[in-house]
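Next up is one chain by itself, shown in structure tokens, the form predicted in complex with this ligand.
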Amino acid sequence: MKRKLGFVLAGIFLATIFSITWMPASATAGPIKLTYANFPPAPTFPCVQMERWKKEVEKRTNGKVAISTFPGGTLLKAKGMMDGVIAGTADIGNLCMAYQPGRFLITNAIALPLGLPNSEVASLTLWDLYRKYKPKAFAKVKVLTMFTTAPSNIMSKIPIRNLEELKGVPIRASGGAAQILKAWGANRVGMPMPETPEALQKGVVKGLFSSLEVMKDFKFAELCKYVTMIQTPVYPFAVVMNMDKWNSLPKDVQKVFDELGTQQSVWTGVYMDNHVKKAMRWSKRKQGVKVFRLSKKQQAKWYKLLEPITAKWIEKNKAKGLPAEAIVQDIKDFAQMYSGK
């Protein structure tokens, strides 16, 4: 009897060992784990779109992929995002291309003053621009999506109702937006968004030039009681992935990521456009923010000063060997198409 029990136990033991060793790798190894770094605080739009993407990926892969998100610059910071992803510090990272205008020449053309009407249209336009030109700046990464902010406006501690009141005033902006501020005679101060709250508090800058949802998401409405509406330009963003990590993904997972590219771009655009409206309602009602709309005559004056910017950009980048005229024309054409015109 004892011997028989011994055989049975040995059999169970061996069966267990075999079933463990023969289980498919994915079942024993658990989900594919990926890290996703972001530079601004969690409540801001780049992180909201990150959480939405994470949820969507985990759902569409049936839990085969698990994403750990790192908002607030906890894994990589604004200007180190691209190189950090190339080095593999994070598997995925979200970056604002305006912080390195010289590095992302083609995609930063979306920040020329071309009258892009909203984030939805601008985001889809940028994504098409990237896919058409496949800029060398992204050769070392897999680009998962791109999107833009809503058009920029001036948020300030002092009223700015005309160009005279803007002259020499230190205002924070980056990339294409900084060029535009310069053309209006402001004293542009360049820094990434996460450094702006402190600069405003300390008085290093008297305002900022960006999309208006930050009035609520960064609570800038508590300091900046004035908004001057001018509705140009947008800031471009990219979500990039480490190339080796991308290549290591199973084909079905790659397919899910690729399918999400355009969907994530338009989702973020629509979220941004709606969020700007909400933020401005809150700013006016709860924070007593005053909004200035320029007279037709003032507006024409402001826009006139921007006319040389695109012409100069074309000239400069043609000399560098880029199809600069075609890039600008494509932005205009794509935007018109997405605007339904």
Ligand code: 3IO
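Got the form predicted in complex with this ligand; could you also share the form predicted on its own?
FYI, this one's just the chain on its own, none of its partners or other molecules.
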């Protein structure tokens, strides 16, 4: 009897071991762990949207996915973001396409001075532009979403109410803004945003040309007591994922990521526009910042000077075989649609 009982217990033990050994990996493994790299400081809008996306993914997958975020260039720097994701240094990365204008020709067209009214409209326009043309620059990654800054305006230590007062003034700007400032007669100075406060204090620059949330985020309102509203251009961002990592994800997780594409684009645009409004309310109330708004006649004059920039872009990229005129027209049409016009 004891011997028989021993065989039974041994059989149960072996069956238990067998079931554990052959149990599906999904039942025993922990969550799918992903890394997400970003380059600006944590409080800035690209990182705020990153944290929101992380939270939403983890919620919608019921904890099946766990994402570790790395703001402030701690995992990948700004200009190395795309190649770092392709190489697998990070599973996901957020990049500003304006830092590599020759690499992202089609999507960087959104930064042309086309008068896009706000970040929400511009973000949806950019997302549609990408989905229509599927640029080869993104062939080695999975694109998760795209969005833009709010339109750029001039923040300055001196009042700039017209083109005459802007002429020859050194202004910090990045990317395609150099051409815009040149067309208006200003002296564009290129430098990273973190170096700008010291440059303003030392008089190396008299202002900067960027979206207005930096008045509060970088405390530029303490140095720049004037804002000239011109509302152009916007700058494009993309969130991309390593293709091998994407292909390794279960279909239900991929579905969650895909569903979030447009939703995240809209969320970021709305957040950005509201954040700019809050930053400007703070700047005016707490820092005494004065805002100059151009008359319709003045604005038309400023914009007229920018038309050759778009014309030159079309000519240059047509020569490269791109449907440049169609791309610009699509941007205008998408923007009108999302503006409700």
